Structure formats: structure tokens, C-alpha cells
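One chain is shown next in C-alpha cells, namely the form predicted on its own.
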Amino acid sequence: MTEAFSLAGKRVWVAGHAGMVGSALVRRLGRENCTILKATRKELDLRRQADVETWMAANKPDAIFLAAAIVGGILANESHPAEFLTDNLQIQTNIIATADKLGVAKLLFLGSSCIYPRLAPQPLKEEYLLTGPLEPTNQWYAVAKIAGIKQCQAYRRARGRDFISAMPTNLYGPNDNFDLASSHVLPALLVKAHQAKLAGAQELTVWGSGNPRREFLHVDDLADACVFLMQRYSADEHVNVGIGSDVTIRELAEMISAAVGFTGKFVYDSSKPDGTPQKLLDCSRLHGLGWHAGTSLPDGIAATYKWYLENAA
């Protein structure tokens, strides 16, 4: 089901505007004739319901992109399970419930592909949600994101609210987290390859076997897809957002080494966890609406490395 929703003249809140996804949404919304609303962490603690209600009542958003979340890789998820579950539940519940209370015209909730069962058939279709056990290494984050989808569905059914959900695959790009203690695989490998190149190292250790397959979407493509869905999609079911193809971690490492200029060899530490064996999204629903990603993985990695050198290294 599609339904036109114009952003022209609207007050649009990007919750989580300083993060990788939020900043990409701000860049993309700059091409729309709308007023972009932002709130820093100092200005607004999204975990406090009363504060969220006060801020939203004062700023009166017409539409919300809910990109605010506590995020991280396997190590971060396993080290901080309470924060990944509770903080994310608080953030999304406060915003979604207040959007209903204040009658916000439209809200898009951003989740993650980790919501799907660990051993679900590939590629992952939207209807596979809740059909099997989750991947243990990111279950806390996944449970919170599943709850967000159900919250949007509940408010649609109970109140007729136009709240929708988008589930992106693995993301990368400008403003990614390049901290090795909490980053995802692509930025972590990029930093490790950069440091190994500078040190003149002949070897670079990679967690796991290198065999798991992953799909990677440039964050600017995600932002474009989110604006597309906000304008054209209105239905109960969440929508997968991906590029439609995946690579092994070994292939990813080789692409990154080519972009960075690391000429040594990779050593795979099989004592470290692999995570889900494969995670490729079925994007038939989104493609059927007419949206496709525009950035190839090699081009996206090269652009991300350039951004890293100029802003984070």
C-alpha cells in the first residue's frame, strides 16, 4: 500500500541527528523543502519520557525519523546487554508514544536486520520475523528493535497512526563508529588495515573464520530510501532496506585492503565468534515500490576511507 505524504513545508524531526544514520538523513532532507528539527543529548535525554513530551510539545514536529539508538558490534552488545536492551526500549517508546499523544502525522522507525532469526532462510524476507531463535551475540538490541516494530503496528491498529518501520542491513559511511572496542566489522577492518599500513605490518588479524556473508549498504543510500518510504509507503508491515547482494568477510577484507593500500596478508582468528552465518535481506518489497541502492561496495568503501582520513584518523 502506498500513500502520498509530502514533506514540503513540514517540520521534520530527525531523532538521533548526530549519529551516522541521523546525519545522513539531515544531508538528504536538505534537498527537501522542509524545516529540520534537531535536539542534542545535552538538550534532550530521550530516555526520560517527561523531557521528550515537553520538547515535542514545544517543537511540534509533523514527521519524525526515529534514528536514535544505542548501537555497536558483537563486543559492545555482549559487554553492555542492559544498555542495548533498556536504553533502546526507553528511547523508542518515549518518542513513539508521545508522537501518538501529540498526533504527529507520520513517523518512520529505523530498526536493524539483526531482528531476524539466526538460522532463518536466506535471503531474509519480512515475514520471517519471530519464526525462530535470535543470534545470541546481539539479542538484546534485536529484542528492542522488534518491540519498536510492534509498537508502530500497535499504534496503527489501535489509533490509526501512520507509523511505519524500515529495517536496514549493515550500514557504513560518514560518521560511522571507528572505535575498535565498539565498532562494526567494516569500520573496524578499515581502521585495522589503516593502522597496519602505517606500521608496515605484514599481517592483520581478523576475528572469526572469514566465511560469514554480510550485506553492506552505504548510509546515504539508506537515508534516500527512508525519505522515499516516508513519502510513498503507508502499511503495517516493516520494509527491508538493502543492496540485494552480499560478500564474505574475507572478500570484504580484500576490498578494504585495496582501498586503504594495505599489502600484507590476513590471519583469521577462529577462536573469535563469527556471528550469524549469513545475513542478506530480501528487498523485493522495496524494489517493487521503485527504490534501488545507488552506491557499489568498492566505491562506498573508498569514499568512507577518504572521509575517515579527513575527519577521524
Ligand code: GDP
Given for the second form:
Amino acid sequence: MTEAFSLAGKRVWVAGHAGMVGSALVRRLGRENCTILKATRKELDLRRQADVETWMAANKPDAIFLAAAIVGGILANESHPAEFLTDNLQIQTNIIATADKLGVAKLLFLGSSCIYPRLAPQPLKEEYLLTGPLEPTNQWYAVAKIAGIKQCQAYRRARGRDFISAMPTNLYGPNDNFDLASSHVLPALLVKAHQAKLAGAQELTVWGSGNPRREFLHVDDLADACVFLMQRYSADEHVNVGIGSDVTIRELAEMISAAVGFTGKFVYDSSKPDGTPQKLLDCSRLHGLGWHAGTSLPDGIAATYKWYLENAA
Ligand code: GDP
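The block above covers the form predicted on its own; next, return the form predicted in complex with guanosine-5'-diphosphate (GDP).
The next block holds the full complex; its first chain is the one shown before.
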């Protein structure tokens, strides 16, 4: 597919630039000939409409990657329902509505594969959105993200704005959250395996049954897909971004232990939730456009462990 929207010479705002996704976008955009705009949390509280308008009017972005959000793993989602719903709605509404007001040429909104119904057929096709009840553990986040997709569609229809949405599967990589209480499973197991190895422990605790299936995409692949979509995609429908295969949490724990060098056994903590039984995206739409993920899960885990050792351990 040809490039319809060039980033060359443009002012590109990465909203949420300090997070895992935003920082990957900043790395990837470094290869485009564009000016990258950033606003720190101290400079700009994205939950405040007037502040967002003032900042955007002053900084004049031509394009926006909307990667700012309150995110977290299965327990964080369950423990902070109000923040996951309200803060995310505020952040995205403020940015999307102001992008319309100022006539921003292109905006890409980032969601998540948790927008799909809990028991939707697998792999998850884009059209399964809103065909059934959500997974309760992350419904607050999911409702905000579904609203974001609809906001982009509404501004496309009503105002002719080129606002699009991408729905990535579970992500991991540099700048992930490695705090065990609020992180997602991959960084959590990486830290647990590392600490168990250092302590010479014989056991590592895995939450839930180990049976849920998840798909994991390296965040640098996501950033590449986002730039690809920004340059080449313009339509109502959101686009799934995944790697095309999933693993059980048990298999993930084994892969991580192999990368870290932990040789003990796993203990399953059934007091913790399993969440949705499976989340595997159908990426036919994205593959049809000509984009495929480049990082295998074992390679991505090895690279992330190296990053963790050098930067976060
Ligand atoms: P989800 O994809 O929204 O369910 O988010 P998570 O990445 O937090 O959890 C994925 C699955 O991994 C769930 O079944 C968790 O119970 C399981 N899991 C196993 N061990 C852990 C852990 O130490 N931390 C987290 N966050 N999840 C874990």
C-alpha cells in the first residue's frame, strides 16, 4: 500500500511519550524526518480540558499518536475502576475533541484487545466488537477504549476528520511497568524469575491456573505498525495489531524461566483471577495492508530481560 499521509516535515505529538508505547513511538519516529512533540506530566495534565486546549493551540501538532492512558495488569484494573474508566475517558476526549477543534490532520488512537467480548470466537476479528459482554476484570478500561474508537468514528463521519484506531494485543518491552502489584503478566514473571534465581528459591508463584491464553507483541513492533497505519490507513474500522499466535500462561512462565535461567518449579495461586480465557487477535486486516510483526516471543523476552538487567533491576 502506498504512503498517503507523509510524516516528513510534520509536527508529531506523541501523547504519553514517557510510557512503554509512547517511548517506543519516539524511538521509531526518530527514523522519520519529523519534529516530535512531547509534554511531560508536570507540564500538562491531560485530564484537564482547558490545559490540553492551551497546550495544543501553542504547540500546533499536525499529527497525534494518542498513547496516553492509565494502564495496568489484571489486579490494577480491578482495584482502580474509577481511574481506569474516568481518567482514560477524560484523556482521550480532551485530545480527540481538541484535535477536531484545531483541525489536526491525522490522529491515531491506541486501544487494546480487551475491548472484545469475553467469550468471542478466537482469533478475534475487528467486527466482534460489541457482540457480547466484556471480561469483568478489565471492563472499565475496555469501555473507555471502546468509547475512543467510537469517538474517532464519530469525528470521521460528522466532521471529515482523519482519526483512526489501532488495537494492540498484550504488549511488552523496554519501559514496561515491572512493579508486581500493578504490572502485566510478562514483566511480572520476568521479575519473579529473576528474583527467584538470585535468591536461589525453588518455587515461583504464578497467578491463576496458568491455563489462560495470551498473545504477546513486542512494543517496537507495535510502534512500527502505528507509524505504518498513520502513513497508509484511513478508514472507520479499527485495526488489530498482533503477532498471530498465543501461548498459555504456563508456557510463558517456562519461556521466561529459560531466558532468565530459573530452574525451579511453578506454584499456581488460585486466589488470583484468570481473567479472560483467551485473547488472540485476527490480524488479517493489517496483514492485508502489508504489515507483519518482526519479533518472535523468545527473542523479545531475551531482549526485554537484557533491558531490565541494564535499566530496571
Ligand atoms: P490481562 O491480559 O488483562 O488478563 O492482564 P495480565 O497480563 O495482568 O494477566 C494475564 C494472565 O496472567 C492472567 O490470567 C493472570 O492471572 C496471569 N498471571 C500469572 N501470574 C501473574 C503475575 O504475576 N502478574 C499478573 N499481572 N498476571 C499474572
